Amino acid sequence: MKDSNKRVLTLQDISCFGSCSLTVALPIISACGIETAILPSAVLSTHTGGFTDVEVCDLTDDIMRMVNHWVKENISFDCLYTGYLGSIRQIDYVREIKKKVINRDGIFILDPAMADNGILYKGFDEAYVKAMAGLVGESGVLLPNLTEACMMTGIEYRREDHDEAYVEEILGALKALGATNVVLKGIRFEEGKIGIALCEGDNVQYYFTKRVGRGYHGTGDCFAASFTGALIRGSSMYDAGRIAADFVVEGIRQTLNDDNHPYGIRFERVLPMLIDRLTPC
């Protein structure tokens, strides 16, 4: 898909304080080289990660209103990447803005973006599940971390002991759900690695990197942009997910003594890294 004047439209809410959702996406897939839009779902004054008393203004009323101004003005994209939605409406609003301003030939990369280490999100409920289970038909690249993907296909999540025969009997069940391709965050086959696996079709590759220090909020929104930034830009689909997943534990690592900074990755000192790492325009 390589085309330095593609233009990606990415979907989820600002956090308006901490590294994760628009506030990451767009500075990441910008520093790639991409015309960069975003389309707000809410905005907060920080993420949830560890605040109390967040702000909120839900912005779902105002999505298709914005959408529909594009389309008068004859606006279009190449790509729509969504994270984080809050609601079952704004999964519904998906598809409609995938036929009034995602090119025939553009790419829709979704991120469940709905549950981690085996539990969903606060405010999110089965019926959430199952609608977000009912859009990955509709992507071209599908982005979940393993407790997502067991929450969609109903397979039981285990947070050790994978092995290849449990990852593939999950990436067959969401191919099942519609999925054409897949990348599934969270693997773990050996102590002291995490890893990913990309399915293209029938063909199932891995890729593993050290499993560096703590957890920190948004690193699966840093993940999804740099690998939206470098699809775009022209890697393979094995390429985007190694590129992002080195971005991710970099990112990991130059926050790690950093006490001021526990609400998320500073991966701005990684930039350089990534677009080090690029296809050349």
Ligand code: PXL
The other form holds:
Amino acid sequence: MKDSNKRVLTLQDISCFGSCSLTVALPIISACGIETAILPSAVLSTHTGGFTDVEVCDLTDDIMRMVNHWVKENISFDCLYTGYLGSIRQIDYVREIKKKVINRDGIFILDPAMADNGILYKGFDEAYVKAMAGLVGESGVLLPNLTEACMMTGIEYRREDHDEAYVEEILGALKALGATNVVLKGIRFEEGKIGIALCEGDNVQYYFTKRVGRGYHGTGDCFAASFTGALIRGSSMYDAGRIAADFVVEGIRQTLNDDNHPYGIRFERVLPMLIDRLTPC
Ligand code: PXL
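Give me the form predicted in complex with the ligand now, not the form predicted alone.
Zooming out: every chain and molecule, the one shown earlier first.
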């Protein structure tokens, strides 16, 4: 199958407003020229960061009905990419989904999407972190930020002043959980720069960008979606990581001067740059 014919399934919530999860994953992966099916884990009026009284329609009971229909229709996928999930039961369903509709040589990209800046998102607890850590061994590529990696491994979270020894201790602990390939986000070796560590087997590489402005919700989702798009289009893991990091940084730059957009980044403006950097079909 040509790369351009590969089919991705992404499982995460629809935050109707807020520029994150499925409202960024679907347009970004589609813009990469890849057929993208969605499995919404929940529908929320907004994401849970910075909004109050969020309306939530939980779809936990509906997920496997959708999947079982696909099984009957012989529908399958080359890639499963999971992001924000609403419950431990949904984490358990990921294993079933992988078995039922992901092709044998398909890849599972797991973004734990549960915490940032040293704290868990609203509604998650220690049991959820443990359940997510239990899913790590199923992944082909794991995309945690530093907070998520520390929570899953029990290593102390340090906001800054990281060094290779600290990063590689975390990567080693993630491998002990069963991870094979990891892109660890949010690494700070020096002032003014932020980066990723890409671990493929025993090989660790780093990529840093300028640290621009403030943090936004949904940047992890934009990273994961553009990484998935680039990887499925044939980039190496290292190149997909660089493309995704640059995409997010440029998205932040495009949003910084916009007082009306504090809730997420204006990724739409950067899609042409992303598309330009993909491996030709
Ligand atoms: O971007 C991660 C995310 C996705 N979905 C929901 C969220 C968040 C982060 O807060 O609340 C519902």
